[in-house]
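Below sits a lone chain in structure tokens, taken as the form predicted alone.
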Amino acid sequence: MTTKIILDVDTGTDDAVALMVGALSPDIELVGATTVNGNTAVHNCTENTLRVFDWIGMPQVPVHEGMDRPMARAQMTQLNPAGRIHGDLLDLPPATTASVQPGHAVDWLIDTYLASAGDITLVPVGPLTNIAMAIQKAPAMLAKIPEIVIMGGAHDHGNSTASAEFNIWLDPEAARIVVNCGRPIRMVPLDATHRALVSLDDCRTLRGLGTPGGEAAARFVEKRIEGYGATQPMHRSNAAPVHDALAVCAVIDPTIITTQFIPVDVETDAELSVGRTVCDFRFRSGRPANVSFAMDADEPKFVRMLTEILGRTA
């Protein structure tokens, strides 16, 4: 039985791998992709998404462009080391067959969920602007979302500031709306993604698959390894996280991450910690648990899943 998902992406290198996993996995039905400002400007995110679907031979997947700025804040991408890890446009040919669909992503999300049978998992792996805007515009859609699987957040350390992960930090007001929306939420934060690294050796294996997905993933992960080595080295050399793909793999196989069900909120006001995901592991706030927060991941299983899925063709 396949799981229907919508991927909300700010397509850079790890989003691209997530899109390929979602599109090529036999266990996933990718209903569509929505794009949001984040790793680069939203029009670049859209073009990158179309490039991915063209490259793997799936130009029919609907793509809708969404919000081009955070809900309430000035653009803050200048602190993101995205240029070293993503760049503006992916190293793939320009899209020629896939094309962006008419209609704003927020409206498409609302219409799609309201018309659904309540069976489409929402997987946002960029800033949560589109999702929060849709919730605010049409709260009735919430009843139709069975689960939200978020790539974002951090407990131990941030990557945009000392305490904040980029997706949450870029639009903390949106993130706060989403994590408090009352629907089942799994959060795949840096604490988990940094435990599931992909290495240069793994890239050689992916390229050796001889498939479009394997070649593109190897290309993107190699760029990530170079960028992480220069800006935020991991606990071992020649390896990097592929955050967003881990979130999609967690939809396919929930055992790939280890979660704790705890109260989580997002800091929106503090000078030093805006965008921090505040995790109440000891239940000191008196608030009920609202997020299954991942603190660990199964790296061998993750790499194995990437290899198996990206070895497929459309």
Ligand code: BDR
Given for the second form:
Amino acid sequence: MTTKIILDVDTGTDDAVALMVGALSPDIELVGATTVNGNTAVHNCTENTLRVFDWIGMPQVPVHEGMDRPMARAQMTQLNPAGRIHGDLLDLPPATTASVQPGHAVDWLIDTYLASAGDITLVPVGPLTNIAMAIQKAPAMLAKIPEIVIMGGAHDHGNSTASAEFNIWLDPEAARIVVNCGRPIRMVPLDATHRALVSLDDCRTLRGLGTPGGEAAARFVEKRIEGYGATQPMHRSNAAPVHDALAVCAVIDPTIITTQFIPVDVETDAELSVGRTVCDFRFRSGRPANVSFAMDADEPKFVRMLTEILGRTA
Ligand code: BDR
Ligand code: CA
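Beyond the form predicted alone, can we have the form predicted in complex with the named molecule?
Zooming out: every chain and molecule, the one shown earlier first.
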């Protein structure tokens, strides 16, 4: 049985791999993609998303452009070295066949969910601005969202700041609305994504597949490995996380991550820890659990899934 998903992306190198996994997996029906300000300006994220779909021969996947800034605060200075890891435009030819659809992403999300049978998993892998805006504008859509699988958050260590992960940090007010929305939420934070690294050797394997997906993934992960090596070395050299793709793989095979169901909230008002996902592993807050938070991931399974799925063609 296939799972229907909508991917909300700020495409970026790892979003690009997530899009290809979502589009090419036989276990996923990719209903569409919505773009949001994040790794780069939203119009670049949109162009990058279209480039990816063109490259893999799936220009028919609907793409809607969304919010160009965080909900409640001005665009924060990008403290994380996103530029080195992503750049503004992906290293793929400009999109010629895929084109952005009319209609704002927030409205398309609302209309699509309200018209759905309640069977579309929402997979946001960028800042949560579009999702929070949609929830605020049309709370009735919540009843139609079976699950939200978020790439975002960090418990042990941040990447934008000492305590905050980029997607949550860029729009903490939006993230707070989403994690408290009352629907089932799985969160794939840095604690999990840093446990599932893709190596230069894996890139050679991906390129050797001889498919558009394998070639593009190899290119993007190599760029990531270079950027991480220069700015945020991992516990192993010549390897990097591909955060957003792990979230899509967790939809296909939930056993790829190890989760704990705990109360999680987002800090929105603190000088040192704004954007922190506050994880109540010991239930000290007295609040009910709201998030299945992943603290580990299965690296060999992740690499196997990437290789199998990106070896496919449209
Ligand atoms: C997240 O931030 C972005 O740079 C990546 O695309 C990923 O979604 C990781 O912190
Ligand atoms: Ca992303």
